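What follows is one chain in structure tokens, specifically the form predicted on its own.
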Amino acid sequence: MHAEICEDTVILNQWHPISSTDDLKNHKQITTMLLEEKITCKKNSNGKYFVWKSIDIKKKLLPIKIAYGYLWTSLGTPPTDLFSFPEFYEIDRRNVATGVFGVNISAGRTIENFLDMGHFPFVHTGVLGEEPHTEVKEYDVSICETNDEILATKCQFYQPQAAVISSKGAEVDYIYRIPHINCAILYKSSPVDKKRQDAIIIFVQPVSQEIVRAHTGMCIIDDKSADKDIRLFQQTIFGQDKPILENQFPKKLPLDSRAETPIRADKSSIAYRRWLSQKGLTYGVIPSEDNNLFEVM
């Protein structure tokens, strides 16, 4: 059985994140799948990374670019640039890889779950959220036409444990992100800067229509928590989101604004949806039929 060719333009001509640099060190090689395709990634004893896949018995380059301490790449013709998170080269900030988890899900599924506050108290108890503090309080979500990306703020949830240094419960303030189609970064108050936030960072890796790879990480104002207590820390509230990712029907995200019966605690999704509808994103979606968009709430 062939694998299916991705010949969706939208998702082939994207900047992808197929790994760390902490984790491609000098000489090693790792070999990997993106939109179904087998890709190799190699960082040589100069420093200099390459990406290629085969094709026959040749060898085709793709695209490299070295950004927010992943390693990107395309099968298509990517921008020139890609979204800036200046947060990243602040110097009084940690930026850790808090690793990658391959989920049997869509992209656009994996996002969503990230943008979903309401799921805290059940899903990550006595961290993220907890009883009876469910309600997710009214917010703004808007499309940047600019930027092209999508902002929700004026986010606001409890929470018992906001970060690895936390030691008690507080009412946590949230801007959601959104600045690439499969790609997402969470800003939340700083329990050691009163005035500043730290960012945590989703950006997916489609290895197909319906798995991907995870690329998590953490940019944080905290000079006290050891590297290990950071991942283990993400990797724990992941730990948790994969089977309920994983136990989702469709796998695929449906655009269609009769699909799925959408609250007003998704109007982030909804933004979503709507926006990756009018990009003519096909792949990893179950595209509008009628191009009935949502409409955000």
The other form holds:
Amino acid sequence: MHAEICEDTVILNQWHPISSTDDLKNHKQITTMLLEEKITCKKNSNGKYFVWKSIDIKKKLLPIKIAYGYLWTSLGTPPTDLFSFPEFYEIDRRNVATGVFGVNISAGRTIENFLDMGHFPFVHTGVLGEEPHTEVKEYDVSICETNDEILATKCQFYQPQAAVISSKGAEVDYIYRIPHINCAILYKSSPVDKKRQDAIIIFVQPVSQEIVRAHTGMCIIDDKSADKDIRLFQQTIFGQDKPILENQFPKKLPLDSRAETPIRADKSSIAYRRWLSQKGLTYGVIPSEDNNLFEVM
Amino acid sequence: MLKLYDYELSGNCYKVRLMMAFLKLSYDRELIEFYPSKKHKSLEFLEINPLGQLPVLMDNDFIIRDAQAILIYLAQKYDSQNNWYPSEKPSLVAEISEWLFFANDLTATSSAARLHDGFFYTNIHVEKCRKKAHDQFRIFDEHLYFNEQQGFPWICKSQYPTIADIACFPYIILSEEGGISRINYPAVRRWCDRFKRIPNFIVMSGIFPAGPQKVPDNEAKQSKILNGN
Ligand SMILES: [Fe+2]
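So the form predicted on its own is up there; where is the form predicted together with its partner chain?
Every chain and every other molecule in the complex is listed next, the one we just looked at coming first.
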């Protein structure tokens, strides 16, 4: 399947997650697909990882990074550092890889769905939202110049069961970070500690332009729930998102935000699309033809 | 007390949850994580079901180990109306059995394709599964169409849904997760919509409730037939 090999340097030069370190614990060797390229990952007896393109008989090693519970690699020249995620290293946090799921959709659509609060009452009914609390209130979106990431702040939503440990509904505060073209982190009020926030991650591995592996995980303050219950909670949520994602058309993300009706809930997605456009991304997206879109919002 | 060994994203477990909901039975759930930790293959679970398959139902000390078998058991024991499994009608029982086997066959096609696409069961030959699923869906669509013509809204020749409908529903409605579109099977789509309107219907992750009832022109005729007018 090398008919459509990826030539987009914007995506080739990224770090991409290929497996949670949890999943790698039980395997000496795995193979996975990244940008239509089959990748082999092997662990030696010292627990060190080696990654290469499976078709490469010389096994030229690809760069790797272990960060935030995942093994990352790149098919191009990746930056020295991955984005920051300091909460991951807070000692009282529970870091749970909640599972990787195959979804027949582009990476951009997957991230965009993750940012969208408007679907909560209709898709995650009784958990992350419920009628009549359907309104997405005004929130702020900005691009942080120093880190080159998108921030959506002051988001608020009524949630009947915001986390596995929640016992009652609550008005929940959200912050979204998009620190990587295919990765997003959301921070939401912790039901346990009012002053702190749980973090929920989605790291998307583009298998092809229209197929992804969505790695999901939680980094939360909760010393009661079992890992299994945290995973099952997140699997239920993601299982609800899956058909919504797969029924999007076109499967690639159109970067011209006027291609689809903008509503207020789409404010962060408009910023995301522009940000991708400015980077010149062409893989998994339908590039915008109008350069004026790059102007300030 | 009834106890179900259950996994949210399993269509086979969903069959049992549906039956319990329709019969308004209360039960305990013991969640077995099928994915990613494969807890249904753990030594602990193999003691409950040596086949390493979900769901399993315990009715006090009695253990039943197959989704279709559980449906038969629950309907026989708890359906006072005797509509879900009318055991006194041999021809209907035969018909139900036929479609229970059909439902089981869907796990090798529609369900397998879903496992391949969503859960990385990479040893599955997905194109073969999809092709076979389409063969089954075509036959199913035709069967449902002729039933509609004769005034039967369900899979079997009954005015009431039976456990055959419950057994077939999950892997029909989840087919798109395995890349199997139902666009060419209008009778199947109408049946899915009717199924979702059965009182006490519940959803699982990946399935949504029926939208507001609407009767488009081309289906108005159909509903006349169904209402016997
Ligand atoms: Fe969602």
